[in-house]
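For reference, the chain that follows is the form predicted on its own, supplied as structure tokens.
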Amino acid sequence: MNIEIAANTIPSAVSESDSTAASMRRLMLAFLITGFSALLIGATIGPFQALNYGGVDVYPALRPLLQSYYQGLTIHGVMNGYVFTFFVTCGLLVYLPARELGVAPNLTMWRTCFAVMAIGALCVLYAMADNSSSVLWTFYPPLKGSPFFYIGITLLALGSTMPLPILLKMRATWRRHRPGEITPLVTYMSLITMLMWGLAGVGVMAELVLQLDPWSLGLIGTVDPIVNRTLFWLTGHPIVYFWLMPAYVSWYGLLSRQVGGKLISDPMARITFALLMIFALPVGTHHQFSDPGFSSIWRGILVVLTMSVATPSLVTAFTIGLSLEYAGRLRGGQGWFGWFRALPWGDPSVAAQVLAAVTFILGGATGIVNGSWQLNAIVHNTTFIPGHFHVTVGSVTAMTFMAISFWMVPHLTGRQLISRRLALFSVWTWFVGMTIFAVGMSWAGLYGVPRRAWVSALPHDTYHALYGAASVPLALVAAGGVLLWVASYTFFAVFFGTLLFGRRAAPPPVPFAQSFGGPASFTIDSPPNPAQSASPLIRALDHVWLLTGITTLAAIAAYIPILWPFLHHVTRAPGWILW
């Protein structure tokens, strides 16, 4: 078969000038705008939560728009954790592989993905806005919300899995024209992410479809809280990696090109994603260390399994760090840290990703505390927990998505950023604000300050009697929240200002990184790239269904011993509405 043919002779190939490419750009832009619009809502409310811990209760002044701290916290968590991340991820993990492969995605399926999630987002926003569903982002029963909330979450979860068949079809098309070749890296990482998420989604879909949806509609009268918590965390822990892995796609697949270097190791990226997929699913019940009902033996096993997740993150730290060092030395950096200073810090996309990686050091360290049975007993249900995940999804994911938008919006629209200085200001302010906020939250947690608590509504003397010892960390929480408010609105001024007022310019290309020894292009019409140099391990990792099978077996082995006693000692709880 002759693969060195023009793009227009392959029905599925994408030419930059054809209508399919234009449709892809418009649809990717729709995902991006919708996702960041959700972040705008969530980030607007976020500082109110931070001020709450600083002893400032703003909610009485916000009525009737927001009735309580818990309504605000629910909107903040759902819009940021679900709607923002799902829309941006479901756009990126189709658009980037389509560009890398030069193969058009199934636009009907991709539009359906957008429509299903958009309907779901509107449902949950309606249910939260009227204060009928202040059940927080984990929606633990027996707290009971509106049917609109649960059906909306069901649609969001369902829609977020729809990129998987799109990716599988694009990969199959590419492999038909390039037999024997290893799946290109960005496509491989995107596919592994979606396979992981497809498996993980079984938990929350079972919880919603079998329990919470019919319960909210009045079709069943009670639910089992502990079974539902377990099903939630079957999905709820892997969702952390559904937030994290798209950021890794950019770090491994794009950042090296953006800093003017090369990716040091393509195989390390593949190993990282394979390990994340296998380790992510079996460990979710470490979020239930304080719950009754399963044995201490399994709790100990969970600690070991949870610590294993640190391995791919450490591999990433060394691989990306070395890739950045190589680029910095190419740019003239010398000495131990000269390469770091030599990176193109004037590029807001680079600055945001490097700073996101730096904050993840704190995220990883606090995650090890959460995953340890003994240490978790100290920080469980304290502000230490949101301190941790704000330096994962709030820094790694949010800052990397912001970084992507700085080149993606000009790429999609042909408009230059309205101000690189403002973009850089937003990035650095976000970094400083999030670091201060997370340090304050984690520190306050060590004093036993509870998470998800409307502490500012307490009488002044009571607040200081309970939390006066934590006054310094709680002041940091409030200050960090205000800085994040400034950072977010500066970012949105750049984002929406570029969309509306950016100067017309030639769209920049997608900055796909090239690894050492790897080809410059993997598009379906590029010269063949025989995979003779690929190691047996890399060839084995390319069998994605084998990885899927291993992950499925690991998850079943981990969850059957935990769910079995729960299912044999059923708790039937009616709904509680406490707001």
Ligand code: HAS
Given for the second form:
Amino acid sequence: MNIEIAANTIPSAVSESDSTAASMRRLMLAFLITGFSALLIGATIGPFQALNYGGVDVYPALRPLLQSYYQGLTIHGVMNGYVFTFFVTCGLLVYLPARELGVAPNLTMWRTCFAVMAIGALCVLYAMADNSSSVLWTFYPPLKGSPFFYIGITLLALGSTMPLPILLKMRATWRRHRPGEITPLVTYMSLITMLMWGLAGVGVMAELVLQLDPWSLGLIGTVDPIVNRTLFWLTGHPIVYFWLMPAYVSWYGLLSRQVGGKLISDPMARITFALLMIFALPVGTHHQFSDPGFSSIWRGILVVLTMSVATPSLVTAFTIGLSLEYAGRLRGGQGWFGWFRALPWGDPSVAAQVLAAVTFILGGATGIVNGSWQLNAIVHNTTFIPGHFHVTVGSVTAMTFMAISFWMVPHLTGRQLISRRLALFSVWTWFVGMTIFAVGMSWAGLYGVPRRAWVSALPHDTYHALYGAASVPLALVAAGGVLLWVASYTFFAVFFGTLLFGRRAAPPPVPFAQSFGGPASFTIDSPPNPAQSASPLIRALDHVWLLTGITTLAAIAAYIPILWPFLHHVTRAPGWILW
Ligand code: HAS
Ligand code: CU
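Switching forms now, from the form predicted on its own to the form predicted together with the ligand, please provide the structure.
Zooming out: every chain and molecule, the one shown earlier first.
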């Protein structure tokens, strides 16, 4: 297909009848449905784990479907953390830029991305379902799963980087027609996210291709656990930004329009993304504060780097906070909090994103605790950590993706949401459930309750002797889990109900936000904006390869000194199957 011919006929006013536009919509819908189907599986299992901490052991009743807590936890983490997020993100970060630029993506490449990830997801699902690979989402060796598991993860990871060349090609096409203009914001944010992820993926790819794949196939006999953990976290910290940045794309790129205002600052969004990219890779070892082999000097540097990577999120809090305030005041909100109340809370997409942002205040605060070396020693490997990540990925990412689906399913299918009220109910219940759950988990962690432990299988007396002091927070965990069940099933009723039974209506457009001083449209066939003034800093940030170079150097500088000694003191571990 000639991409440029398609480009001039795709979105803007004339696009909807175009066959490429129809293919784009179908493909985006496939990414969305597959992603949310994975969440359906993951979210169904989650509350069993919450009940486990509340002392209720449901696993014996779940046999032969689930053999153990660990099998359930592996499926939960992998389906939610990898499959759900990767599918939604790989759809979104191609679809939104294509719409913003008015340029067709390379559909063959995009379909390949889908197919590779789908095969990967099926392999992993098979390996987890037969209980051969209850190695949890971090798959730390020497725990040893089946080859299907590792090869499936390899395919998922590989597929998830495929939007990068698609984005680069679309941007190049757009720039040829609009010389001198800087990359439009949504495309910029998507591209930086994918460049960051492409670089970060090197860690886990090395781990899988050089160690875990051949090991599980019996081609090599042993692996080195510490080298593998370090390679995993080289990707494992950036992955949390691969979950966060697509949500930020929506907050910066769409939300201000959805609330009826404007984005307060386009440059702040760009600076945020550039900083997230540069700092994401070098901080991976903050997940290894308790691992042997790191010097105290490095651990000290790591604290500084971790606080640096939190800074762009603090910037986001103020930029998004002010953008919301602006819209709230335009809508007549007055005083300190009147603007907050005046936001369009009746729109489930808005409510989901604003509530997600509110939970992220707790997520950010707990992240800063984790990133402080001394405090990390108290909370590491306790339920405090899952407490933290359920108010980050479990709220910010999950709720923002739900929010996106509320306008996107109608946009893609021409079917109205079956019930705005049910959508709002699901969002509020998710918010309340996730907050109660996370507060309970974090609080219980401070009593030393271990994470990833089948505590409910202990004899009743032992459970109470060990964790009785934490009975209130653990009861909150169980209650939060049950609420999340209600929330997720209500959400899925709205999501799948809309797909199947939504009333036909004119599809809403993509709600691209306008920033102060920015043009209304960036599509390839809209009038050029030669006057679009950008500061030297913003022009510099548009040199994405420069940013990629800086990030690569930062990652090399951080990781060579760490890996070098490890590679000179090799540990050879055979595999363990403990479940
Ligand atoms: Fe984390 C562990 C540090 C952010 C996910 N993290 C995890 C794990 C996951 C995870 C999954 O340093 C566990 C992995 C495992 O299984 O072992 N994390 C941080 C820090 C940040 C952070 C410093 N994490 C995230 C995000 C995640 C995520 C985002 C997913 C999406 N994390 C750690 C550390 C560990 C860790 C250690 C290892 C712990 C251990 O020992 O194992 C920062 O990026 C956070 C910065 C965020 C902020 C908040 C900004 C607030 C905003 C909202 C504003 C509100 C508005 C609403 C606008 C500074 C943007 C207006 C409303 C009004 C009411 C005004
Ligand atoms: Cu991290």
